[in-house]
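Let's start with one chain on its own, the form predicted alone, as structure tokens.
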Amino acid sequence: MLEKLHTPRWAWVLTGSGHFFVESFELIHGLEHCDVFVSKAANEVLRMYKLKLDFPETMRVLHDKTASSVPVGAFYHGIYHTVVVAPATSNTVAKCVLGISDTLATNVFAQAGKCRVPSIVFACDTAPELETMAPHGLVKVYPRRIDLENTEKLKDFERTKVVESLADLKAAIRERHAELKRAEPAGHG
């Protein structure tokens, strides 16, 4: 299968977090050549909000079904150029920033970091005090002080970019879209 994916791909990895998790979801029909990455807990949440995976025939969709996260080892073929997180839980944030990969999405991260592949990940808990969509209408977040200082040291990541809203989160797949054209060779695209 790898040898049919010529072209470059994203790579979304949707969590279990509802925080603008219909947005992300819709940002993701804007992008070509996209695998979406579905977690455990993102199926989840896709039943909570009665939501489809249904995507362009350029899209594929990788659940999280296997121990090791089989679908990682893309990443050692080239076959990304870019990771986005969105929307990422505080859990995931977390054991983004320790290191530990034993989800399909931390794992995605770490392999992304370890082939040099540029992140972008829209941290949910970023205020003392936040306000969410959830299935059955608007409710108020207060982030622990521990989530709010995980989200501050995942920036200092490398090639790590942490967002902290929608537009920021459009702004960065603007920017890397803008860097990647850059980055084509003379005669393509």
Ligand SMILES: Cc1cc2nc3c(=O)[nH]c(=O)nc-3n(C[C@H](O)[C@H](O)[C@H](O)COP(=O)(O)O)c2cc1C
Contents of the next structure:
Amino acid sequence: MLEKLHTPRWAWVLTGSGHFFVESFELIHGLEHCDVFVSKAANEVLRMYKLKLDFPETMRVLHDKTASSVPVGAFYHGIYHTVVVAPATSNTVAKCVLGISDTLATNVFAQAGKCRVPSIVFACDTAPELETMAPHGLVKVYPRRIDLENTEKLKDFERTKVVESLADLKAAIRERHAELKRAEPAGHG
Ligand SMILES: Cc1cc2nc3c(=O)[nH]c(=O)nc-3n(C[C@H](O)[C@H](O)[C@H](O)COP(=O)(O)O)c2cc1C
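Please supply the coordinates for the form predicted in complex with the ligand, as a counterpart to the form predicted alone shown previously.
Now the full complex is given, and it begins with the chain already shown.
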């Protein structure tokens, strides 16, 4: 199956955060060659927001079904050029900051780091007071000091760009696209 897929490709991690979930989800459709890694919580949140994982054939959807996160083995074969974790829950951010990789989402981030693949992380907890879209409408949330500290700590990670708004996420993806284009061999595409 891998030989039929265009590589290297994007790896997009969806975690179980309602904060800009729908908007992040829509951005995946703008990427041509992408694998979507779905956390167990994201799989539930998807249903609450009535979204379906119906992507074109050039994309694969990978679920969190194994203890060892089998799909991340692909990082060791240069299959991915960029990881996007969007949206990133406070849970996933906290684990990433501590170097924990016991879920598909945290494993993608960890293996990307170990394979020197750059990551863009859209952290949800970026301000002491936020408005977020719950399945039935806007609600106010007040991220704790630990959540805000973890977001800050993630910014110190190698090859990791932490973005704090949808506009910044879009800009980071555009910049990465341009970087990849510049790196293409002359005459390619
Ligand atoms: C509808 C819904 C919305 C949620 N939104 C958020 C959120 O905005 N931020 C967050 O950190 N957790 C949110 N959660 C909680 C996470 O899903 C939960 O912490 C989960 O364990 C995260 O797992 P994951 O990081 O592996 O995806 C939400 C849960 C539900 C049911």
